[in-house]
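A lone chain, given as structure tokens: the form predicted on its own.
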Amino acid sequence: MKIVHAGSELFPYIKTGGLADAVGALTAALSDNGHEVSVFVPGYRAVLEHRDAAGATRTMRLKIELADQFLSGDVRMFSPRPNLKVYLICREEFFDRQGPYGNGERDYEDNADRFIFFCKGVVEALRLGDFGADVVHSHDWQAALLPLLLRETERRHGTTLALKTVFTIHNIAYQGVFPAKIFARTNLPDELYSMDGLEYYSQINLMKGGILFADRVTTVSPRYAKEIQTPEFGCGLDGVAQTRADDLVGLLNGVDNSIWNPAVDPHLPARYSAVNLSGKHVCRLDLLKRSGFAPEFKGPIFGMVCRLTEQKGIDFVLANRDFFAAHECRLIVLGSGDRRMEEELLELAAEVPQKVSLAAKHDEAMSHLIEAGSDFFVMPSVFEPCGLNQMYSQLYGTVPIVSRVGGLVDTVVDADEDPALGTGLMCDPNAASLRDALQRALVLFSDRPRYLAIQQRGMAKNFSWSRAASGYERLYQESL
């Protein structure tokens, strides 16, 4: 098949979260399976500075209509592997910036223009380049207008740019909601600013457009596909999602085994496998040392790697600060985000510096070391569309402690509820239930044979993207 993807992030070129990992791994897996894959991403400064883009060639010039203006842009292309081409929609005014969405303090004020331009640029490149796509697959609100703009362009020009369109919701909490005046920038027919179109409480909602106008809609786990149709998790779009129930499917993300594999991970001081876990002990010693703790510590290490946001359940962890102070354990946190949460974690680390450590930054190598060196990975999310760290944890022999939400339910089995198949510990998304899970973790850690059995079951799981990609292949074939 000829498959086109479009998204605002693509690992290893630009990444703020799991979106980049998912788009990067899925497109690579599809190309490895012999499909002709093209992926469009904005021409951010960071992407253009990546070594793979050094030889990018300009393939076409763009002239994009935004309201009553025509803005120019370039399309540059490079091919990082067989059957995969990366196309960059470039305009310095929009994308030559330090960050993809904001300056660290707040979002860019022109994000609506930036990503409408991106979507229109993809459609125009498909038209000028005669891609003949079987499927055009867009991701999250930044690329959500693509299915609608593509069909409108086909109508205006009397052509076919793609047989089918697919839109994936990675996180419905981020929807691309902008003032009503932004609708003019789309140059879409006026009737599409309505309740059955992009209008959303007298504003414009880009993700709503993706849900309504793509041929098929996917989420990143089966559980999340059901959750977004409820008021509790739909973030105001539950009714819209319900209208597409027949075309909505949850496909679980996978793990890139070339990057997340303790047997070959270059970020680790020692490699290991389920057959020989000695390298994991070396990783534990290095993690303790790098976090400022005595390496001879024998108790359980609780690790966390996440953005410090309400979604990730940081407040539940902070509500249990007395647990970490009272018990002989270590808590090692890597992440930045909400300033209040960051400050409270720093205060906790200052109160019990011999037990709690926070590295308030993004550090790819350290994130791998925490997964490898910890005994438990703490992930008490309020909601979690798919989640990747709970999968990494199991593959790295680190028992995950997770909430009963989203993709966490699809990937972790509670060891107390199902002793034969359990691979982790589960809790409800609240502080009291997390405390119960932490207490159960202490009991589990003291029972070494049982802990090792759970560890081995987790390391035997198959979360590969080759498995995940086959689900998308079936979806594409069914759609076509």
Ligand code: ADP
Contents of the next structure:
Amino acid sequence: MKIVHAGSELFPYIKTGGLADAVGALTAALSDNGHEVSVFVPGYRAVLEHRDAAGATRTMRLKIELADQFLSGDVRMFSPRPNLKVYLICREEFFDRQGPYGNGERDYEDNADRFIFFCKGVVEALRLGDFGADVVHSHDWQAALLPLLLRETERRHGTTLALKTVFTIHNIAYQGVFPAKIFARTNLPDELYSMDGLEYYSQINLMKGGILFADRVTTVSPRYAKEIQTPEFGCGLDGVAQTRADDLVGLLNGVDNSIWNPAVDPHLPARYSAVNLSGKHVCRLDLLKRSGFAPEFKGPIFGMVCRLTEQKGIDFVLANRDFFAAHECRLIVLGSGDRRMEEELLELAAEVPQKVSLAAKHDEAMSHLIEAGSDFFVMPSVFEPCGLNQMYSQLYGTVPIVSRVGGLVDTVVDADEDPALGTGLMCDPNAASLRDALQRALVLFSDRPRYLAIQQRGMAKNFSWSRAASGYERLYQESL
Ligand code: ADP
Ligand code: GLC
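Please supply the corresponding structure for the form predicted in complex with adenosine-5'-diphosphate (ADP) (the preceding block corresponds to the form predicted on its own).
Below is the whole assembly, all chains and molecules, this chain first.
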């Protein structure tokens, strides 16, 4: 098949979270399976500075209509592996910036223009480049306008750009909601600013457009596919999601075993596998040392790697600060984002510096070391569309402590509830229930044979993307 993907992040070129890992791994898996895959991403500074992009060639010049203006741009392309082409939609004014979405303090004010330009750029490239796509598959709000813009452009030019469109919701909490006046920038017919179109409480909502106008809608776990149809998790789009219930499916993400695999991981000081865990001990020592702790420490290490946002349950961890102060354990956090959470975690680390550390930055190597060197991975999310770190943890022999939401339910089994199959510990998304799980973790850690059995079960799990990608292949084929 000829498959075109479009999204705002792509590992290893630009990443703020799991979206990058998921799009990177899915497109790699599809190209390995012999499909002709093209991925469109904005030509961010970080992407253009990546060594793979050094040889990118300019393949097209763009003139994009945005309300009553025409903005120029261009398309550059490089091919990082057979069957896979990465296309960059470039315009310095929009994408030659430090971060993809904001300056660290707040989102860029022209994000609507930036991502409408991106979506229009993709459609224009498909038109000029004659891609003959079987499927155009777009991800999250930044690429959510694509299905609708594509059909509109086909109508206007009397042509076919794609047989089918697919839209994947990686996180319904981020919808791309902008003031009504932004609608003019889409140059779509006025009737699409309506309840059955992009209008949403007198604003425009780009994700709503993706959900309504794609031929098929997917999300990243079966559980989340159900959850987003409820007011509790739908973030105001539950009604819209319900209208697509027949075309909505949850396909679980996988793990890219060439990147997240302790047996080959170049970020680790030593490699290891389920049959020989000695390298994991070396990782532990390195992690303790790098976090400012004595390497002789023998008790449990709790690790966390996440964006600091309400989603990740940081407040439940903070509410349990006395737990970490009272017990002989270590808490090692890597994450940046929300200022208040960062400050409170720093305060906690300052209160008990011998037990808690925070690295407030994005650090790819450190994220691997925490997965490898910890005993428990803490992920008490309020909601979690899929979640990747709990899968990485299991494969790295680190027992995940997760809440019972979204993809966490689809990927972790509680070891107290199901002693024969358990691979982790589960709690409800609140501070008291997390505390109970942390207590159970201490008990588990002191029972070595039981801990080792749970660890082995986690390491034996198959989360591979080849399984995950075949779900998408089936979906594409069915829809075609
Ligand atoms: P989400 O996409 O909601 O952030 P996921 O669990 O799906 O959550 O994926 C998060 C990805 O981002 C993982 O690969 C994780 O290791 C990575 N990540 C998050 N925060 C950081 C950080 N501060 N430094 C390095 N990697 C990070
Ligand atoms: C989103 C979700 C996360 C998911 C990731 C990749 O960022 O928050 O749960 O794993 O997308 O699909």
